[in-house]
Structure formats: structure tokens, C-alpha cells
Amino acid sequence: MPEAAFTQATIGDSEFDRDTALTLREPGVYDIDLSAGWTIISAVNGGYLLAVLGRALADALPHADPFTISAHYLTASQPGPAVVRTSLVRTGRTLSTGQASLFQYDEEGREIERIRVLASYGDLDSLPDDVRTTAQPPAIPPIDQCFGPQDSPAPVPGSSAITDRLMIKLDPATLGWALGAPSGKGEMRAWFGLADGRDADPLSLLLAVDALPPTAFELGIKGWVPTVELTVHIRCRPAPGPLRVSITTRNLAGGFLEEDAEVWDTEGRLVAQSRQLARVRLG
């Protein structure tokens, strides 16, 4: 994809920002209409939901940047009206902690909790520059040598409306599942961005860790892989340009698997990490 594709929309003025925007009803309570544009099959993507709650907490807490956020997905969210309720747990000089839940209503008007998060927020720009790490960015071929959903001759498992809003170019080495020959390694690597060219920020990193096809596909498993729990660590504010995302699974047992994700920016910095537990529909 040409570099110009990453310089169109701006942070604060993009489809992602509009679709995660909330309306303050009263202190700590927000209304939102969950967009159908971020669905996987018929359910709203978990990373998009995490960004919605992350934006609510950024408004409700004294600090603006998510440092760590842990979410439990209780029931599948659907496009349409939702309510987010936040509360302050503790505030300090460098970190503040809060919790938030997203609710929707069933056909009988009963309130259903969809997702609950606990998060600590701070100021990423105040962090020291000292880095001591053994982590290395994933080796991914150049973008023009990778492949996205638009390159597939036919729809692939899990394809949905969300793919139109993302720039995903998958490493050919992790595309065996799309060709009917999964590698069995449980790995997924890709270049990632938003389709309208908006650069990444801490909130969109919450989406990035949960936007690639499930690693279960490379284990030879098809179908929906719903998230049970997802914890994300934001390490620094990402530089402009496409991100490199690497996700691995080492253990599928008892119908559950873990996914460990790393997100790297164009300056070769590890900007986000995550681990999630997901349910696998076997058979």
C-alpha cells in the first residue's frame, strides 16, 4: 500500500474516532451507538469495544493515557445503542485507576452487561526514555509482498465489515489457513493500520491487538474464536506510520487458547503488548 494511504485521516477526525465517540449523559455515564462497521460475523469486535471503554475512561479519569487495561467479555455485544458506566477506584500523582462496564438491553428491555474492564491510566509523554530489552520486532516482508482480505479470490472465514475499516497485510508465512494448508504453528503476523490512514494512538492500539485473524486458523480451526479475557499494556505513544503486529498461541487445551500479541511502530519500538484467553469451538 502506498505511503500516502497512511496520511489521509487525522487523529480525532477519522471513522475510528467517530465510531468510538461517546455522549456524556451525566458524570461517569455515557451513551454510544455501537457501529455495525466493526463487526466480526454478527458480533462487535472486542478490540473496538475495548477502545470504546478506553475512551470513556480517558474522559472520566484524571489521566488520559491507558497504561494497562483488563477486560472480561461477558456476553456478545451487538450493533446499536449502549451505555457505558465508569467509576474512579483510586487516583495518585502518576497513575489513576478506574473501572467501566458497557450495557445493552434485550428485547424485553432488561439491561445486560456486555463487558467489564479495570484499568490504570497515566501520562505516556512523562515516561523516561531508558529502554533495556531483549525483545525484537517481528520479521515481516515489505507491505507490497504481504496480502490482505482484498487479495483473496473468495471470502475467508471470519471476514466481515471490519475488514473494510482496516489496513491489514498478512505475512505470507502465516497465510496457510487461507489456502487450505494451515501451518499448525499458531502464528499470525501483519502490517496494520486504519483504512482511512489515521495514525495510531494509545486508544487505537487497543483495537490493534485484537484485529488480526485468530491464530486458531493456522492451527487448522475455523469459525468464531470469542474472547473471554483480554489484558493490554500500552508501553509508549506510537510513531506515525503502519504498525507491525505479531500474535502467537502456544497452547490450546480444554477448548481454550491464549494469544500473546506484540505491536511495534515504525521506529522499532514495542508500543503495546497483550494476552487474551479465547474459547475455541471444536468439532
Contents of the next structure:
Number of protein chains: 2
Amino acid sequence: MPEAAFTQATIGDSEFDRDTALTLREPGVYDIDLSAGWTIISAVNGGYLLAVLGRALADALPHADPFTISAHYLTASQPGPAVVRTSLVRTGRTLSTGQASLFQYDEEGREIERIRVLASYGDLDSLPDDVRTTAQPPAIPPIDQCFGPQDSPAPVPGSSAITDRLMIKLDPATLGWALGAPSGKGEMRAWFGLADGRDADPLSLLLAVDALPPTAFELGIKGWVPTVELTVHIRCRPAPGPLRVSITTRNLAGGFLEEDAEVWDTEGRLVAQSRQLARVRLG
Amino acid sequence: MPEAAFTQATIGDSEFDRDTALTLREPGVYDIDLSAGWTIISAVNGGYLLAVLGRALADALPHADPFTISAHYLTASQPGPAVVRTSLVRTGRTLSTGQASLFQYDEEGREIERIRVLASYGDLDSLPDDVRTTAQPPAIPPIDQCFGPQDSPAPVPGSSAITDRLMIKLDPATLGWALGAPSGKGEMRAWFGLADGRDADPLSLLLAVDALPPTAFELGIKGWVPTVELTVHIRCRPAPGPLRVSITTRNLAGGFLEEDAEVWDTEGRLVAQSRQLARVRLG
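Shown: the form predicted on its own; wanted: the form predicted in complex with another copy of the chain:
Following is the full complex, with the preceding chain placed first.
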């Protein structure tokens, strides 16, 4: 028998789906074991965590798609057990608003809050088709002219478990930091997908906006850049195929910076916009 | 005796301060009578409401300055009695995170939630002076070459009580909508201040980001554009003098649009950034 051919994972049956799966404990309360597969160094990636919270709300609310979700990051999450507690704030015809918190446990088993979110959900498929946009997709070279951690002869600084789960191919123009020559511009651009080939959906877009190396690396900052707050707008259900992600920082001041992300699909639609406020810890 | 000369209002003694003043009912709970002076048509302006919530949190939290505040707008507020309920989420050395909701009352006196916010507060004066920014202030003509509602021979469409409280002088390049010739670009730019001359502070910046005419007017849309969610980052304490506010919409799709606002002070510093998701109701 020949070895099984590589099979592309599908939405609902992939690493991402298994690692964001929640177990209903009681109405609105969900248990999960946070996977070590989505860590950067030892901390769990903030985009993966947002997808976990987003999935809990998708189950708990009358509407299934996150339209806008705002997360405040309180303490760093670790792989292992966690509980997500959701509550309904308001139900409307077009939008439902909910709140959710992710907790882990201290040594005495007490809950420690990691993240709190407010979100409004709707039905992306119910939206009219009108588009009046002046936004243009980022100019990124073809995917075979971009580079990821797998293309490096030596481990890329900051590479971590999460790199095995993602397909990230960085625009060479924003790769100077990895070669010791940051551009000085707060820009990061890449092709993005899941390593097992699962296509994007609204939940994986919550991961996509926070999965690239920090723009601060291109500003010559090597330290950690923890997220204080991250808000994501999902504007459209993404088409199959790799996404283009562009992240820009225009203002680093007083030890804080913003990261503005745009995500574009293969049909040239702006499918997500996000902004985060992050702290700069000088390394 | 001669008539009293015009006296410029000061931070702490102005219309804005009186109309956002809260009465402590019990720890973390505040009463307020929402002023009819900040309405657009009959609805209370979302930026004024955010300033009310922001002021309650400034009192309730250990830190006084909003660094990032995310508001989800649930139902339209009316002038009259309201209560703000706050809770502490987490206290850290540099940042404190809190939650607040604004409620009004139905005919039976039951509370109806209008807005819920999550916010992280800090101390703007404690931040280091480092600035590495590529952002540039918007190009707006000098204030005497810009136009406000007071310059119109007839009432400007959509003019409302709030126009008496604000000094808004719009860049002529973004004023086409008022003359029946919208530019088709989703841009709105203006000089901004409070009509009584009170200088800006972090709380009035929460008003400044949501006080200009909607960018949708310049896209030829005449209907109402209610805010779903608004997140504001306060990056710096503003210097005295008028602010420059620039608002941009790049993507109107599926009946929703984003409004990105930047606020610059007289010293050329980017003092606030905001983004909102709003619904387009075709008029």
C-alpha cells in the first residue's frame, strides 16, 4: 500500500478546530485545555486565545459570526486547563452582543482571569453585496518569493511551537529584522494560512491578525510586545486560499504602540481589520 | 459697570465638565442627568456618552487616564436620568482594567443598558518621552479658511444642539456634502474645540473622535450611521489649543463601515487614535 497522500484539512476537521474545541460545562460556560501548539516562547498566542473566546461566543449567542470583538489582555495564558464564561448582553434582530472571560487556575485552584472580551455578532451571509471601498490590497510579492521560518538555515529568532501550525511567508521587504537589518519602518506583511491547509473562516481570522512577528522588530526593538487591547472587525467571510496580512505601526510613543492589521482574501476583499495597543518592553 | 468680558472656560469649570459630572450613589455606581445639550437630532452623541463612562472609570479605578477604551453601543440614549455601574477587572502597577455600563430607565423604572465598555487606564504623565512616529498631522487649511455650522447662511443639514457646544471648522475639501456635492471620498477633517474655550484633556478626546459629521456624508449617504462599537486609544495628554481631527473610511461593505479617527494637538503630537464600526442606514 502506498503511503497516504497529504490530505488538506477542512474547516471543522483541522488542528485549529481541535485546539479551539470547547466542552460545555453548563449553559454559557465552557472548558478547554489550551494547546501548547500555539505558544510563542512559553506564552499562548493572543490570536489563538481570541479565537477560543470567539468560538465560545459563537456557540452562546444567537448569531454565529463575530462582527466586532474587543479583548483586554490581563495576564499571560499558559498551556493547560482553562474555562470560558460567557454572558448575553443584548439580542437584536441583526446583531447580538455578548461578553466572555477566559480564566485559568492558580495553585489553590482559584480562577485567574486572563482575558475579557466584549463582542457583537451577526450573520455575515445575510449582508448585502454592496462594496464601496478605496482600500487596496497590500503589494506582497508572489508567495514563492516570500520567506517563512522553514526557509531559514538556522532557527529564526523568536520561533516557537506556533510556527509549525502556521504557513507564514513574509514579504522580503519586511524581513530585515531577521537578518539583523531592520528597515526602521513599522511594517510587516505576509501570506498567511494554516499549516494543514485548512481554509480561513471568521474564527481563524481572529488568529490571523495577531500571528505575524511584531512590527516592533522592524523598528529595531527586540523585546517582547505584549498586547494590552485588541479589537477585530470581521467584514466578510473569507474565500478559500491563502490570506494576505498587512500590519502597520505609525506611532510608537511613551512605551506604547498601535498595530493596525488588514487581512485580504484571494478574491481581493478586505475580510478583517484590527487594531491593537501594545506595550514595548525594551529587550 | 461694563459687561463682563468673554472668559475662556477652564478644565474643571466648563459646560463639558458640568455635563459629565457624576454623583456617587454608592461605591462604583454613579448617577447623572444626561444633558440635552449634546444631542444630534434627538439622540445623545456617542462621544459625549463615552466621556461620561470614561469619567466614571477615572473615578472608580486606581489610575486616572484612559489608555484604551472599547464601547459597544446597545440602544440609543436619550437626555435625562442615567446610572453608570463600574467594576474593577484587574489592577496592575502600570495599568488598571475596568468595566462600566450606562443604563437608563423604561416606563416601569427598570434599567435598560445603553452602552457597555471595557477599558484599561494608566497615568499619561508617567510615560517616557520617546516618540518614533511616521504618522503625519493631517493637512488642514488654517482655521480661518475652514467652515462651521455658524458660517452657514441656513441651518446645515443635521445640525443639532451639540453644534452650540462645539467649535468645529471643517476643511473645505471635506465639505462637499453640505453643498450637495459629496466628494465620494470617505474623509472628514476639521479643527475641533469646545465652544466655551475649555482646552482638551483625555476625557474630551473621547468626545473629539466622534463629534464630526459622518464620513458617510462624503460618500453620498444621507442616512443615519449608528455606532456599533468604538475603541479609542489616548496616546498623550493634549497641549492647550485647538485640535486637528481627521476621520477616514476606507471600506464600506455589506452595510457596515469603519471610521478611523486621528486627533493631533497644537504641538504636532498624535494624541488619540480611534476606530469605530458603524451601520449604514440608507436614507
